[in-house]
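First, one chain by itself: the form predicted alone, in structure tokens.
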Amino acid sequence: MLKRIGVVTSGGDAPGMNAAIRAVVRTAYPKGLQVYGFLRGYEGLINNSFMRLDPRAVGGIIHLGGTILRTIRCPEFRTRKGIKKAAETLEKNRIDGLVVIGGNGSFRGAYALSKQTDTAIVGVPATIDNDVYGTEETIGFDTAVNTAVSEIDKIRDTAVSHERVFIVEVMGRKRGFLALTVGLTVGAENILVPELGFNADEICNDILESIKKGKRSSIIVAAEGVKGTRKLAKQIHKRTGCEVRLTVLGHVQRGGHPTARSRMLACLFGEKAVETLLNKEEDKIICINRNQLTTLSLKETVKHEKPLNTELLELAKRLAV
């Protein structure tokens, strides 16, 4: 019988995780359950380092970015002793389910962790990448998104005020999906990816096309797993003589407000995690496809990579003549 379960959040931040942790505390707590907040990651599991959750707990902190249960990158959790640790923490204070709040490598862990332990796990997927297999979105996305549009926005005004080519590189170490939907929204003219890097004789010669359009200045939006920007600079400079400019947004794409539509995914992903766990459901993740909730098993997610609408690509091409 589920009577205690725990919430950890692991990896990189992202903005809902709060509310997340308050929908999980405040479904819980009328139904009988006692939840503790395991803190900085999987390191709180290992340290048996936690906090107890009840609903005042838990107030006031649906609009504030970050985690209050802090997070860490944990090297010792990749080891077969640390996630032996993590368990044994689990059978200690007797947590009959675990809510996992992160993104793949967090839920690569809670699928190494779910192994050694009888502890039913749900995940959580709230990473600003949004690529967890088996969910359209992921909490924290949408912010990542509206702080990149914001920032490019005002960015677009100094290139055409000076007429130059910007580059902007935004998060994404392994995979496109924020510089895809970013690129698209801002109208940039080329978007680079990691799974599919440049041409930079294209991009150049895309540059001397829309000039003679009479543009005279380009939005060029990269992830940051993309190599060799820095270089592209200065190929463009030299084959189409306009100044480039590389600007790196950074951890601002983190941190902020979480927008309404994180805060939903948060209210709506962390409740369905405890009726997950109070259907007697384990080793899960939830997602949302066509609004709809769904969860999918951790092996699955963990198995296999989200796909890349490159459908995007060709639209925003199309668009940015």
Second form
Amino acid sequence: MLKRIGVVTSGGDAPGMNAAIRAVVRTAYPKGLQVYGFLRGYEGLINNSFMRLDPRAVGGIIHLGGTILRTIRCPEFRTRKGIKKAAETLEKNRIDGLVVIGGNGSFRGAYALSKQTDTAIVGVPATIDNDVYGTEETIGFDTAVNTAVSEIDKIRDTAVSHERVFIVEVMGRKRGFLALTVGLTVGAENILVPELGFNADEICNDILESIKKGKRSSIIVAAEGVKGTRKLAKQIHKRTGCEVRLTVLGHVQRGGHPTARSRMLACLFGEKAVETLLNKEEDKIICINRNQLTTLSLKETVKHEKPLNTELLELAKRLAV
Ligand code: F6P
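Let's compare: the form predicted alone is above, so bring in the form predicted together with 6-O-phosphono-beta-D-fructofuranose (F6P).
The complete assembly is shown below, putting the previous chain first.
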């Protein structure tokens, strides 16, 4: 019978992680479960460092970015020894179920741990990159999109005034989900994603064409995983004569109050994670697809790459004329 569960936030933080911790604790507690919040990501599992969480301990955090449990990228957890220590901690504290709130790296770790422990593990997808296979959306993505959009709207003002080309780099690691949604919703003239790369000549031709049509500024949204943006800036200047600026938005995209959408996903995923453990399902992640909550095995999610909807790139192109 399920008595004690652990919760851990791991990898890059994402706005809404706190709301997810709150949902886990406040779903678990009325069912008679004790909740252990492991600290600093998987390091807390390795070092047996945790805080007990009850419904009051998670009061006043639904609106806060970051994670009250803290998080690190934990190299020791990538070793056999680290995983073994984590499994021992779970056994020592008689943790029956573990909720891992994080992204792909955290789920790879969770999958490795699942092979070494009897503790049931459930993953709650939370990453601004939105690159977890099996779920249309992850906690934090909507907030990061909105943060980037509001910054780029400001950049648009100065781009128009100075008749400049801006290349704005957004996060996303090796994937283009953030760049694609941000690019479409700021009306970017070009969106560069690592999945497809780019053709500098085509971009320069686009800019020259739009100048002919009377458009004298443009925004190029580039995912950080796209290589060669500095060189591209120089090429655009050389071929079009436009002034070009490169802006890297950086970690501003990871912070701030979660949007209502990120909080909503956190509430839904957090509750579903505890229900999944109570239903004796193990080694799953929580997914949302077409507004339905489902689960997928950890093994499946770590095995596959989430596909990018490149039709949205075409749409962005058609609309940014
Ligand atoms: O995975 C989230 C993310 O913000 C990525 O978009 C980015 O590449 C990475 O984390 C940055 O990691 P760190 O904060 O460890 O430099």
